[in-house]
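Single chain ahead, written as structure tokens, the form predicted alone.
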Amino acid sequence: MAAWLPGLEVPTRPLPVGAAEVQVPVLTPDDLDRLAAHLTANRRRYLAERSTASILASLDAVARRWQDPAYPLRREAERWIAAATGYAAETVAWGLAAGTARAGREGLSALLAAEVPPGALDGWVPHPGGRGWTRAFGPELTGFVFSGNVPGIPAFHLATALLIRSAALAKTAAGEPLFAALWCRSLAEVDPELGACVAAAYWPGEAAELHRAAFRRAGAVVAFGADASLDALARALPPAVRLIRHGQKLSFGCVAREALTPGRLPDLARRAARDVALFDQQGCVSPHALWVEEGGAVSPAAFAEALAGALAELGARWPRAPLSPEAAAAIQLARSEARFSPGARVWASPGSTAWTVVFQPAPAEGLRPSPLNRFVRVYAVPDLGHLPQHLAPWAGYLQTCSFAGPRDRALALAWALAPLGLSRLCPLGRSQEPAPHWRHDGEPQLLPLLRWVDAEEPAGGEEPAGGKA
């Protein structure tokens, strides 16, 4: 069954997903309320007093299992996700390895170092303001609503809940309901007590009464998805439950003229193709377009042609997932429109919609979103300093910019785009590999979930009751 439900037994039903099928639970509001109560009780029993070092050790052991290609649960996930999503087997394997690695000791320790004073989750520590002590507390229960477009993502977020001593209840996506449950199962293999503090299951996204029952005990719900779905979720949650939204975003790439040399062109094209091809642009960090600066030794049009060649080469190794008739028609329409645009050139996979590169001068109306599925536009721009005016219509929706060029120009570009909402600038070819300490959508990962208690220094300077952990 594609669920991990400690202490709960429920009937199941088949759920067809792509070319696969899986059994999912049939849940009622009462089931989910009892599950949430069971998780919070387990959290008090097994998790509240655990040390950070102990939690990290167990999470790292789980991550190491998932790095082994022969691990049975990873093999099960790879087979099923490839069949369900149509992603190439290599793409799924890469996504699972990368996603679960972020939930290991190194990634989680980097996140802690970036956001929480050392020791503040274990006991009282000196207040950064210099007077008294402080301590951080996570909620008894954190809810998650995951999307299913990128395999492996839930591992990191479930791990962060445990790290702050919070039980976790996750709603999985209809398009990929299995991985989170398998990760929870592997956690229980390594550490049964921690495994009793997490749950993952699919239920229909339109069932407001199920959301309300599942999350009414939660301190916060972290949710990923389309803006309309997040709006509906917000209406279903009790007013006291904080919703941390990660909605629709646009990402893109930039190549500065200094990087455009004949010797570097093949590598630049391969890195850009990787950003576009991984997960068929379904992720929020996937680039819709690449802005290429004029004035280099290689022209933007030559870069677009090299990118087309790199996408064709990569497609032989990582074939794109099959498309619905509607998605294929959207690509054909966008190709036709591009062929009639002044100054545009189109490179397209012969006899299929497997990949498309459209080159054109930067349009006055700014970035046009891609129909996705390896359709990318390359815009020639006289100077990358003009980008804010081209991207201004998408203020609040920008997320990741993958960049090739000198460091000083990268930082200048990030500074110029920050007012429009850009939250991440990374090297070209690394858009799908955000660092664990990345502030997703510009917000910290742990801090929004934490509650702080400050103990002011008493007369005589004694430490607070309980002392240091």
Given for the second form:
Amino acid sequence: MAAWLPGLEVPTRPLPVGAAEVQVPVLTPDDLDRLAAHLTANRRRYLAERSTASILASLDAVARRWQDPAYPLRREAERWIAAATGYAAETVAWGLAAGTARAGREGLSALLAAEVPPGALDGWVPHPGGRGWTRAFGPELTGFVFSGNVPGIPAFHLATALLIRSAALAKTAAGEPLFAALWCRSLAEVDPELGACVAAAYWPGEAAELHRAAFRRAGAVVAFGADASLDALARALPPAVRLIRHGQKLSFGCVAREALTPGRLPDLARRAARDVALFDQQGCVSPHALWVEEGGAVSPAAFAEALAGALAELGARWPRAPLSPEAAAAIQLARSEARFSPGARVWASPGSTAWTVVFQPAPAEGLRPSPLNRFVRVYAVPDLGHLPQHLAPWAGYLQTCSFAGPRDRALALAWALAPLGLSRLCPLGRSQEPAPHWRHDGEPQLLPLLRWVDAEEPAGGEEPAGGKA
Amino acid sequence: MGSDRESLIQELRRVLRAGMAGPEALSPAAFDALALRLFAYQYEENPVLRAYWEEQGVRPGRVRHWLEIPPLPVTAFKQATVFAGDPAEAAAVFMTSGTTRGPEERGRHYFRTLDLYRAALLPPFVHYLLPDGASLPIFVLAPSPAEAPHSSLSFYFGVIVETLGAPGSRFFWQEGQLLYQELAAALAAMESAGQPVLLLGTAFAFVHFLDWLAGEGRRFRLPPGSRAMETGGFKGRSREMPQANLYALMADGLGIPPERIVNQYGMCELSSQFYEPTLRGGPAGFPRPKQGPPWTRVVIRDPETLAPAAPGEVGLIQVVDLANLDSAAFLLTQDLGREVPGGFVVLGRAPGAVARGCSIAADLALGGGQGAPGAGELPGGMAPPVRGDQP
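What would the structure be for the form predicted together with its partner chain, given that what you showed me was the form predicted alone?
After this comes the whole thing, all chains and molecules, with the earlier chain placed first.
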């Protein structure tokens, strides 16, 4: 069943998802209200006093289970998610392994190190500002709303809640309602007490009264998805509940002229193809387009042709998901339009919409968003320094830039695009593997959930002992 | 190739004159033969089509049936001059409505002659709107051809009013505005005189008029025999509503029951139009099939492969319009539809992008990125296309 609901027994109904079907709970506002109360009670009993080390130990044990390809829950998730989303089985397996590994000791420790002074979640620590002490704690309950576009993502976010001693209640997406529940189950296998502090279930996105009941007690709700759904969610939440939005984003790739040599071309093309093909561009980190600089030993058009070849090759190993008529039509229309654009060249999978590369000189009006599903434009640009101008219409939507070329040029470009919203620079080919300590969309991940208590020197008092509760 | 064109025109005139006589006038074999002749002519005379077909490895002599001819995406009318002739010498040019991307993104349909257009539009209109041979005053909720000279829809309405309109027919539109008061007064006069009337307009104009009527607290009970034809969608304009709701509103505000209202599907890039056979005993429920004249064909193409879709499956609508002599007779629209008994239904414009998660969708932020046309048209005197997304 696509739900992990500690202490709650509810009827279920079948939900068809792609070529699969799953049982989802039938929930009332009262059910979710009781669930939230139950989670916060469990949190007080089992989680509030736990040490970071012991939480990390359990989370790491969960991560290790998921790294085993024979682990039954992983096998169930792989099989089911591939059928539901249509994503190539190998990419689903990769996504699940990567997403669950991120929720292990190494990833979570990196995140803690980046955001929280050592020990501040376990006891008083010297204030980083100088005199006095400080200590942090999370909300009793954190809500999550996940989108179903990239398998494995929920594990890391649920783990972050536990790290800050917060119970977690997650709403999963109609497109992939299952994984979060399976991960919670594996947590309960390893550590039943932690397993009693998390819940995940699908309920319909339109059900405002269910959102309200579920998240009324939460200190914050972290939500991923389309802007319209996030707006609707915001309207459903009581004003006291903070909404942390990860809305629609636009990512892209860049290849500097220094990287464009015949020797490196096949590797560059394979890297770009991987960024495009993984999860069929449905991720916010997936590139819509690549800007390729003129003046290198290999021309932007030759790069585009090599990319087309690499996408065709990858398509044999990782077939693209079957599309709805609307999504396929969107690709046909975008191809048609490109065919009649001056200076454009189109490489397209014959007899299907499986992949498309459109090469054209960078248009003055800026980037044209892709219809997705492995449709990528390659823009020739005289100098990558022009990008801020080309991307200006997308200010506020930029997110990841995957880059091939000299580091100093990459950093200069990232700094120039930061005011437009760019929040991540990564190597070409690594779009889908953001570092766990990434300031997601430019914001820290734990800090917005935490509250702090600062202690100055008490009059005539003793120094508090560090690390004591 | 001048003589080819002359003999093609002769043949097309004969076919159009036969009107809706159907298979007796134009057998499937005769349609195929004429389509292949048109293909050869357009391949020779229309550089854009020739380049497009060459790219696909298709040329006259290699094609055995019209279904094998790759249809030209209508978006080409925005980006290229799809015309067998010199645009400077065109008899007319009709333009699609503007988009948020600016006037350069308007499609242009050039004509060497409007005779074929005239001859193609009348017989189906009479067949589907005036099957009883009625002669009615025609009230048009759209600009006249004089007001919107580059609007194919206005030209179409102009020919209809001029050829078929009884005394009192007129355009209720001036300087980009629907003439609410005048239209209401004219309807009141028809109502009290017991004179049935034919209303023509865009769905969008009807909605505005009905909203205005409701605001005024007025309703009409137009005399029996009255009827209406609406066309065009709502994208980006006024409020959208399903066809059934629009017709219920029209029934309530005008007294014309849904079974006397017909939706027309057409577009600036075509010379012929498609209609619901409601007034000829076709189904009054929804969705209703659409039908075209004998010199047209509609093929639903699988959006994944562009091969003809299995019956009943959703796909992109291809239109073959043999009256499109000097532009392109084989067209792939941007609309999704599906075959139903007695015709096809239009499901609406294919979206710009379909995102499942947090990647941006094409229509976001830039306000209709993929050349989304204001299919509704008209405010500010924009030239309206005859574009029929299903409301």
